[in-house]
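Single chain ahead, by itself, as structure tokens, in the form predicted together with the ligand.
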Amino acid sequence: MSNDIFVLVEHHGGAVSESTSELFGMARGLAESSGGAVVGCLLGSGARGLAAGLAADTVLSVEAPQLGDFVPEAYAATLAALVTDRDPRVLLIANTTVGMDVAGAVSGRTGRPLIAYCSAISFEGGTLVATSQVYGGKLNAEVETGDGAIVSVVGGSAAAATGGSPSVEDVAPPDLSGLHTTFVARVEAESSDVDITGEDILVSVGRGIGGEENIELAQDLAEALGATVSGSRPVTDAGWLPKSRQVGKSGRKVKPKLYLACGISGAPEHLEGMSDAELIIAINTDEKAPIFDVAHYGTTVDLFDLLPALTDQVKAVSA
């Protein structure tokens, strides 16, 4: 076992992702207490140049044509070989699509423990102690484990670190012939819809709105406010709002002047997309809903009563 803290470097279209910089921020603190180095794992094809500027001591660069696109099978095999060979104290992976795909597979392949949904981490002597968000953010779990853990980290858990000048070590890939996965294409959604990231006020609805027929309650309020309607994932998955209106981890990250969350529980995946809004007001009948931990103001009044009342009053003051 080495004392090193490994970080999976995620990059898309030639740029290192923001979540990776957060992992380096987290890794720096851990390396100080473990006495090891911060090591970036950079997998790709022609991606070696991205090592410059990473807040790592060393970068392990694995280059192979099969790593040119994100092929989960290829990344899992390569990363599993790397951790088996180098035996890091901890491997940090962001809880993105890439991370969700790879972290579990590497754990399954190597038998290393895995801590998911981690939001904070430290060493207590030789023990790794982590806090994880479970049950849709309603509870935190404090867990401990020995050495060699893979840790999947939720976005926004640490301050980003950039701007190092790591040494780069080239590492040969494992045998990647015989993959069963072919990367076909990267597709960017085309949309003629409004861009919710540019809106000042969002009236955002969640599953609490109950059905497509009730969306107009939010629409009426939005109209009165000069605002736009957005929503949580279940609402766009169900087709009650277009996909382009989804706020969150796999939707858009928004930072409006006002975010009015109506019937949204505040799962971590949703909070990732809106917790930086300047003013958050949450309407949710469950007083324990996690949305109230990020909202500035909240109320447990039923949205079916409150939205029409609010619409009426906004209309009245603007008349």
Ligand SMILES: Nc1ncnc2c1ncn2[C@@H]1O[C@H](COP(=O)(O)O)[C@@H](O)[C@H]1O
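I've shown you the form predicted together with the ligand. Could you give me the structure of the form predicted alone?
Only one chain is given; partner chains and other molecules are left out.
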């Protein structure tokens, strides 16, 4: 087994994801402890040029028509072949929708242990020790395992690393002719007159808002503040807000000056999309909700009492 730390390079539309840059930041620290190299695994068709600037020592570039668009089966087969052949000490994969599709499949194909929802990882006396979020982030579990682990990492767990000049090694793909799935089409998020990624203030609602009829409470406050209403995945899945207003891993990543979280528990997928906001204020009656771990200020006052009162106060000050 080598001491190298492998990173799956996630990319879309000709750009490497921010979560991948964070993985390289984490991989660098692990490689210094293991004495190995940081190796990027870049799968695609015509994607080789994305290797430039990656914070890796080496990039393994695998090109094939079946890898041009993301097909979990093709990615898993290719990555499993790389892991089996090169035998890295650790494989890091972002805990994104892509990563969740691939990590388990590679673990199954290679027989290597998978540590999911990881927020921290290190070597202690030669043993890999990782911290994983469980029960929606309400608990942290410390896991120890031997070499060869596959680790899916929650966004925001490490500082991003960019600006490298790695060597690039072209690697032949495995036989992908017998795939059972093919890429059909990409369905983009519906268009909207508001781009929440550019808003300075967001009033964001979660499952605690109760129902679509209560969105008006958040809308009234947003209008008073000159803000925009956004929401967590349960809200957009229910159709209470359009998908273009969804904050989180499967939605939009936002960095407003103020993020007011109303009735949002703070699942890891949501925190990944908003934890970089300059000021986070959380309203949730559950004092143990994970959202309070990232909030700068918080209250357990019932949002149905607080939002109208806040709206009145803001209007009074603005009058």
